[in-house]
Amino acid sequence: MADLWTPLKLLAWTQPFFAGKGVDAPRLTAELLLAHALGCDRVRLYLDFDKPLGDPELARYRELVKRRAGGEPTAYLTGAREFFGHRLAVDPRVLIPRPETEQVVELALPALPEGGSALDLGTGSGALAIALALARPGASVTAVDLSPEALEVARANAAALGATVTFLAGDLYGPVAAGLRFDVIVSNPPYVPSGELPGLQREVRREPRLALDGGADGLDLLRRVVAGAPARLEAGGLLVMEMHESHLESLPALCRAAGFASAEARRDLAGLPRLTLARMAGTAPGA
């Protein structure tokens, strides 16, 4: 890079690197990783878009394409990523939150009333958890996850965002104390066959494996959640759990089977199969 580069330069540069990379959304991504080089938002790189840059500046961005090249994860690089409007800080101890997994919390709010209660099995960033509280202030949101590391992230991302969340360590239901129901359980646990793991991309190989792996056929914690959850639904209780398309069937038999009155998948905005929602019998409260 030479001397007088300008965002606008930059960016027509990093584009077609990136491209060749096989970096996802290259133009994008310059932006992301050149407006936090900057310490500004995206709005402003095309306000000051002939403003030469200094060789500070320019050096935090040639780090930051250089390790965005090399297979880091935008997110990690920049620290932040966006989930249901709010922006979380995630780092390698989590994983990323994804944009199909915001329909979780769009399926499972009208199930949520004020004054109502969900629990987050798995919630690492805390992205659901923090959803579901900050859309009802008035509900009780109990997240719980195994990592130790995940859950500093988590209880950072709520204190940041003045979200009111019970975080609690430990493995699925077993944290949580006995009797307690919730008219809503939601999770997005490791539900990547382990076979495909090796042949995934390979930023999100970058991710904790304990976030990816859900053994053989993917389902081997979506099998202890769908089992856990009919002793802590309330009557109409709604489960909402992401999954592997490989689960289309599998999953919402695994949930009729444990004694959910009803189970379908869903499809995400790409058409793939990736989400189950699976009902108590019974009237919900406040229905």
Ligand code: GLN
Contents of the next structure:
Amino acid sequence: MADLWTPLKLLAWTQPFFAGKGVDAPRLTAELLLAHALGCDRVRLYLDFDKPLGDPELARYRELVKRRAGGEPTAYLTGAREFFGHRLAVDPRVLIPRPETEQVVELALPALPEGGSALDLGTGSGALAIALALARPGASVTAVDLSPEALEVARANAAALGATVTFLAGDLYGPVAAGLRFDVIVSNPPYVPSGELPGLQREVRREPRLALDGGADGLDLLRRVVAGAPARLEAGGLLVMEMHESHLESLPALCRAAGFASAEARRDLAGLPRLTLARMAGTAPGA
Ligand code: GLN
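For comparison with the form predicted alone, please write out the form predicted in complex with ligand GLN.
Expanding to the full complex; the earlier chain stays at the top.
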């Protein structure tokens, strides 16, 4: 009967199966995995929705469905995730870029003139650095990560997308040449309080712990990002950080204590405090 499985029937079967397994967005997930198994895009599925599939294609799809039901994130199975309109390759070496992180790019861009400079601390897949570099091709963008494996992914993404980014291996500001100052610093470092890690969704627990674990209060890395920023920012420069909702008060306060002229938290579309934006005194050179 295998020859009677069409995309339409497979999707109709998989959707409730995924729903029963607690998989988010069951229909979309089924479509993404089927398109991946067939080597086509999602639109193509609907053009050929009545065309029976061959055994190798079915076997590929079944394997993906099994792994997804077992808790592997969809983006690791398809090997890709959209971020800010760009298709990034992702695998278990890097955190999967989240849609809410696009807000970091949106808030940073007005402070990054053509010909300006940006620093991304803890770049992972390269998402933030690449999005900034592609939006401001004349800007000089530097990205740092502690994980050499993550940097391999980030470098390949930048090359594939034609983004010019200088990647440096090391700990936060450590590998950045002394004396360099930036118009903008962005960071989505690990910020989950360690005690919350065991309670994270099973999919998130498949992601690198190094990209998630922010220590007891989640602020281990963010504290150091803030402390080092004033010496690395131009006058009027901007620091944009993603954070945990519990950092709503503490992170802006840390920024003010570190010498920023102003600092405020921002909420995402779901209403969760997600970002802190801090500005140095003075007028930005490009403003
Ligand atoms: N947003 C991620 C989560 O929800 C955390 C990412 C991070 O620590 N930078 O788990």
